[in-house]
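A single chain comes next, written as structure tokens; it is the form predicted on its own.
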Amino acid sequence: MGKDLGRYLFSSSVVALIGGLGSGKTTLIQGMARGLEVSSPVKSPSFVLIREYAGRLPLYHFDLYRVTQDKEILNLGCEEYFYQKRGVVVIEWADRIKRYLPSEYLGISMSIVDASSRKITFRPSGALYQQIVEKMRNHLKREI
């Protein structure tokens, strides 16, 4: 599934993350990395906050597991990252953010459902997420 998100992603595309520990928002973050060509290996980000991936588009990867203030959250940058670079920001703990967020941005809510199962639930805001997650459910209904 990350991998299809991730080839319908385009530049300046903003994906927010809520879910917690455990919920595969780091593997679904791996499989967008694929759609989106990039080659090196993606890892969670907890320590350093963002790392960044080169592939057909930049993939900007935040982790905002650690931060507990909004000024560690402005100190980041995002705004530049979310209208000035030119990729796919992706970020872990959205929650923590959601104030910051652009107007239009996809929202995905993920949830443990047992140890082989998880509950993900687009949110699109705007009308360009809107068509990524009418493509997404289209490119499912086709694989069952």
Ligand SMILES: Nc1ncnc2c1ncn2[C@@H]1O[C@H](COP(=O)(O)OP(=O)(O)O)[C@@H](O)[C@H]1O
Second form
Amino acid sequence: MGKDLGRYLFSSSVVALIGGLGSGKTTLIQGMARGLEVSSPVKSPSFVLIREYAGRLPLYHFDLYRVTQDKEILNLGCEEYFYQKRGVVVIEWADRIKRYLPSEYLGISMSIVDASSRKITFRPSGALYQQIVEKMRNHLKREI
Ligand SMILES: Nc1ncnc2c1ncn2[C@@H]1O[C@H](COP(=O)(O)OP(=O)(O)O)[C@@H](O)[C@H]1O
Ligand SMILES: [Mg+2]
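Alternate state requested, the form predicted in complex with the named molecule (shown: the form predicted on its own):
Full assembly next; the chain just shown is listed first.
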């Protein structure tokens, strides 16, 4: 699913992931990286808040797990990533940055169902992201 999503993402798109530890955020991003033709392995950034990967479009991977203060969010310079850079921004723990997100983005909520399954809910805001979700829906229908 991540790989399909990565194929559909466009320049300057923003994907905001919300879900607890172990809900599959990094795993989904690893798939997205494949869809974006990123060749180097995508890891959990841990102490690094933002990692960049080269691909069909640059991928900027934010992991805000350790971010607790507004000051730290401002220091990230996220506006530059959202509005000036031409890549794809994907954010883990996006709830921590919610009020700084652009008006249009693809929200994704993830949760653990059991040891081997996850619930993934797409919450697109804006027509371009609705189209992506529609494409994903059609793709899944063909697979079933
Ligand atoms: N869609 C999925 N179905 C089943 N297991 C998954 C899925 N996505 C991730 N996992 C497993 O859940 C664990 C945590 O995944 P991870 O992507 O690191 O979560 P997060 O980044 O949200 O903390 C890993 O062991 C991973 O293999
Ligand atoms: Mg993670």
